[in-house]
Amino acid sequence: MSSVHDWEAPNPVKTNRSGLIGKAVDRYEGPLKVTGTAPYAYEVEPPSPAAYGVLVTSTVARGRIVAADTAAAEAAPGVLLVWTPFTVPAQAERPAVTDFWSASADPALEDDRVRYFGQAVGLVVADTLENATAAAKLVAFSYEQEPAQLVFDQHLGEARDPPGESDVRVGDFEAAFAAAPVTLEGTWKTPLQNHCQMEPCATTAWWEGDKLTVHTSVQMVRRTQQGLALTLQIPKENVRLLTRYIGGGFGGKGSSYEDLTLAALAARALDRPVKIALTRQQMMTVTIHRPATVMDVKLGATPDGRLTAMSLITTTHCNRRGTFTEHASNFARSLYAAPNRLTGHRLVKLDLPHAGAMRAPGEASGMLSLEVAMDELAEKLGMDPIQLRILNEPEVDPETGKPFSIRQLVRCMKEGAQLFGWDRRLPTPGQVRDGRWLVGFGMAAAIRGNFLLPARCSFFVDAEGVITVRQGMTDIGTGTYTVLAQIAAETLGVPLGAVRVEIGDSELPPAPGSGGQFGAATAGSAALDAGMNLRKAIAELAVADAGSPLFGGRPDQVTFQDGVVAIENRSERLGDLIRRAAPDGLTAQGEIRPAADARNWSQHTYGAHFCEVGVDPVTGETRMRRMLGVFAAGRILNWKTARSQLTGGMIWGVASALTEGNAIDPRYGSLINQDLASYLVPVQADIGELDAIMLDEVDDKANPMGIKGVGELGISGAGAAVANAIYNACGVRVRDYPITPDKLLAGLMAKGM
């Protein structure tokens, strides 16, 4: 009898012969969803009646509690405890360096500093959530302010390299570019946005003895345990982290914050279970942000439109003591050919609220700078604009010299070209009119980096043939239950309905979570590794089964279909050989780790964006009439998802471009926009003709299953294309996002239009 490692089975996955992968499969938890019965992490039921809590915030910028008076909070109506940072239970340091990849301790109510408005300061739990907020209002403190610097444009003189970086050349740039027969220069600027996922951070915690459970709306499962474990000085073992529904994550939800500590540490302190949802105006200030940046573009190029010379300088912001880096230089490294190159960052430490990864973190701000640039050069040139993408395209990685692990951007271009009807863009701006509208065409190019991590995953066949994957990964909506379900179902043979999908659970094997685009990947080639060994699992046992028809086959030969397992006109229903054969059923485990030659390649994802614009030249007013994105994003698992992600990231480029952004009030350190009224994103109205177009790709450089990530994809470039396309409409640059409808007016105006 030969043994399950003795021979590889063919990749079902790579065959797709029951045609699952790439369908456009319904979500799998879609119908808990709508019907609003997929409890979150604030609507999970605990054991016995939960007491709330709410979080006080500061209301300076910067300085030190000098005292905090709970008395009147404290004899408020139902009110079960009320900490300060001078109350507060003991917890462990936070570490004086930390990593994001790595869990450290995150104490709240730490000390007596105030590092930003909006900090929080304080708890009040009581026994109903209105009891608790109107008691929070009563908590007063006493501040001694310190000068806070705050203006990011005010401060841009002090920035520094960010910790152990420094710039990346290749070549002599500066030469270059004072010897380019054609140059071109500008500054972009980008403003603080914020993640507004509609679920806001929220835990429920209770203990069992000196177990603690909580569930919580985070993307990293593992990471968030371990480190509140440190934080509360317990054994990770104690801690169960739960987090099955995810209301939108974004990155910002990549970290944790005070609801999960505070909740944990309230409800051993009650002896009850505790419930902590931060508000609107909370997540604004309590959570991360992405910063704004200051972009420096210069590209030199031959008068044919090669360019000779290029370098983007991006220069942003973090908290005091935070470290995060908006990376907005890293993809252009990657993107054209230039054999003299200047890429990199710098920080500015200012008094605000952490600044964060947020969806494609670097490209969504950083594309938006090179991206027009590239377009002012073409018409300066004299050039289409895809000819000049075209033109320097490279062959191998510009800056790495590494060979591309498959790179079709021009395909992208020039399909999407086709699709839209670029051949009837007029280069001359101002020149279409639709009634009032000034209409124009605009296109970027998209580029995001390709990640894998590793990871690990389990699957289990029942006497009744239905498979269960267990995975401790999260889906915030991007669809990850349904890929993992279609991965089982195509693997193993069985019907979609013969699936069940448990994630989200730091008891299941452990995944890194969701977040810089490498969530479907990595779990999926965890999941594809599982169902292959159990794959290899019930055909050794079939033909080892005297029961079987199978028996006495070669294990190489069973083959998998609609639930049966057979070999050529010999089956039995896999059922029938798991209730016969393994009645308690059958596990394996599964993993992936980056193969050793990942390093070898250059590895990304890209696209292409269109867009057509109307502009109104009397109000300023921008409206998005048509988009589409053309993207190459290796072997797509779930064709609706991945178009959900794709189309849902391009309308947030639509908002970067047109309104999206907060301000940082000087008087006091407050964020302007504190709510969804006042921040401005797209609604309905705001968006029109939208489509994403995935082409075929299988990268089979990238992992076993040639998949990528799309999630962040969607949101690169786009909105530089709606910049060029309202160039193109009326002859107005604005630099300064979001394009507002005062800032082109002043164009216009300018201009004597």
Contents of the next structure:
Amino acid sequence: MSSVHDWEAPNPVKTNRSGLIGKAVDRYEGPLKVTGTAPYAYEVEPPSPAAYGVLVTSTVARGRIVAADTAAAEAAPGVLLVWTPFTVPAQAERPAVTDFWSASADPALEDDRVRYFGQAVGLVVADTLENATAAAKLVAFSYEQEPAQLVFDQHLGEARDPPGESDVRVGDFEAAFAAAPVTLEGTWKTPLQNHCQMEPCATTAWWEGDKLTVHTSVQMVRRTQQGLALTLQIPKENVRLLTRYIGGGFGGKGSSYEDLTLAALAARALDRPVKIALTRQQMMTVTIHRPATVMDVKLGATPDGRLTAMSLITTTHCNRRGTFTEHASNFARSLYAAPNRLTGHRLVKLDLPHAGAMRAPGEASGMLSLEVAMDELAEKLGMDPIQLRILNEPEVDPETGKPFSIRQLVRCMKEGAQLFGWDRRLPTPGQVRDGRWLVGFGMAAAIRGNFLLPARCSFFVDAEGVITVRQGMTDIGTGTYTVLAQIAAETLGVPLGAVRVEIGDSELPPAPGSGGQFGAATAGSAALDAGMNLRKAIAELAVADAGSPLFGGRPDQVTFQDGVVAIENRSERLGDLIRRAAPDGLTAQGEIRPAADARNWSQHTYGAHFCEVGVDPVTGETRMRRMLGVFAAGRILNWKTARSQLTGGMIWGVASALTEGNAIDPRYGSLINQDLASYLVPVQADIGELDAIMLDEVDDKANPMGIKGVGELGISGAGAAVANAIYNACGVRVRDYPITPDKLLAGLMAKGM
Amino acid sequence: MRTTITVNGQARALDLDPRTTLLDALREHLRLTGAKKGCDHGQCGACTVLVNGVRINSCLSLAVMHDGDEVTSIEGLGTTEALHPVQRAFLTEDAFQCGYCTPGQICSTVGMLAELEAAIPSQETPRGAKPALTDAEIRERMSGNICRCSAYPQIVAAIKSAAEAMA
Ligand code: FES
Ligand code: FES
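Moving on from the form predicted alone, please list the structure of the form predicted in complex with its partner chain.
Below: every chain and molecule of the assembly, starting with the one above.
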């Protein structure tokens, strides 16, 4: 069985002889992206011109489709096909139980049930996009409506433990909280949020005989490809799924949607390529969202600031048929020491679109409560919020008692405080003015779990000495292409320009894809293994080849640098060796599996956010003026792309605090914000000066490279720092996110400002 | 409808459905897919191109309205071998992640720099002053281009370094 100790041996990433690991190199696929020549799924050139599919969505929240009138649509110009649940071709049935990690059938237009407003219920395919769009409006459904449960707040009483889960208790929380000399208690609310990836989900599909090719925009290659084969009831070898460029994922493309299945089915029915993209409006309901939460926090402390009791109970929602739970209490299990603890989740079933994972599921919502509660408690205790956190820094995981693999939270807070100028913060709110603005500082901690999943990879070296990395991995803007190229170049001692990276294809060695900030560690560790195996194969080739200056040497003494293989002063170019001794090139496979004992450590990434806001007491407007995040997330593979992911996450946190959220129209069950004009993601003018700094760190329990993920750490806690800064600026706490001017004004007026 | 549009310096004769947007004419008819469709409603800027040197949301404009116009799309600015200074700056400053908003950001930047050059003021410009390339001006003028990956700080840095390189 494998152990984390197997990872202690030196390897080329750790040794970093060429210095490529960590280097801020430009994105591998960057030149294609800045010239607009990277083909996203809808832009791929099929073998013959594609027909255009447009989805039709439901206009009721719950009920049954009793009739579908497709005559007008079918008669409309250019229309090639109209499908409803009554006419869609047969597909496999949806299994009663599905789990996220295994492929399962996902039939489209599967039955006459409407389970939420905006569910895909029809498809129109036409010769042009204009004709398909116009005809889609002509499909008329009659519904038998059923009463729907739509408004989360009205159904909190129906909340139950999520399936198979119960609360986690340590000590006696109730007694300790009742006895605590100082307590803080509150309820925080976060709204439903939409991913709003800039690229709407899209698929281009075509068949050649019984072989299907689909280009689609998904985060997980293998699971999606196998799921599609199951749905279509065809052998999985007959489905090739490609997803080379993905216009943002953030968890929302961890699943696939009707565009994929219906494009494949329609292409088969019409015997020509078909492409389907969701509209921006359809993205809001056809895809998943981050569900709303209600979080109850209770903290008990001694007068000198030691936590004695801590509780976070999250209530959230998912679709009546769904199983997803927003685990917003989980992070609290490892964050602060408190001998008596209670954490758990409650789930309400609603007739809303499917809840699912969105960037840092759990932490992104959860830290908006506890990290503000800590700020409030610090004020109650008359302590600095950093000091309160340091005082409650646990030596081991406070729930499980396991050692931390490495934990540099305190260092993040201390270095951040210094760089940000935290000492200039006045603890009493409302003391600093800058023109019409009240100015305040806030901070919050960041924590996000770290994961490693099984993955494979292959490396190929050709007669030019060029290394090709092949892996069924994805790059959703995270930098996968780039870090795989860096690992390959460093491992084989070749320049970056001598590496090709092929990912996003189901024919390549499988990797789990992008999500849960496990991508770089998982894909990269498999790549490192493949690279080391290729090194071995090359070394053995060289010493066994009579034509090589390395002939007769020991394979373990072969070094790789600058495209040259050498044993001491005997050397030759890698390309020369391969051309002579293995003219067809050499391939090596690699694999990573989680270590059997990895769970003996509590393993996370950490950080600290610092924010300065201005609040206009007249309008209630908040401006993020300055923000700094300091993070500890293992060895960093590429300082440029890692920083970008962290700053991007922080900006998501700012949006969660200030603008972002959707609401349900209680009359119809529709989402009120249906597009990017009403669903407020940040724009350039919303974001002030903002930076992220990464501490030196190696987590030797994480994987052979000692790296961890950063894609979700940046958002974790960021919004809480903004909320705390707002309080420091103006003395108003709003516990119902986002903190919009209307809510802030009400608080300001109540204070007589 | 017959329409002739000069795209990236080349006259292109098209026979278009009058409902076809300029964006779809570029993407689906001319197969110039650099301009992206993020919302199709003029809300995100992913489809930004230059029409007679002025940046517009090409999804909000019907192609047949552009008979005789000169359109520059991202493909007309530079190639992977010969990047435009703005493209190069976006690459080196890491001013994108997924890349889907990027062609729009870059076309928008080129248009915006021309607006600054022409001393067209924005809300951030002090009254009576000639607008300067400050962070505040950039943020204000680039707010029509959403980047959900939120590369905003990097985009500001890229625009400043591009402007310097072009000066
Ligand atoms: S696609 Fe044109 S503005 Fe969004
Ligand atoms: S780079 Fe992804 S939206 Fe801007």
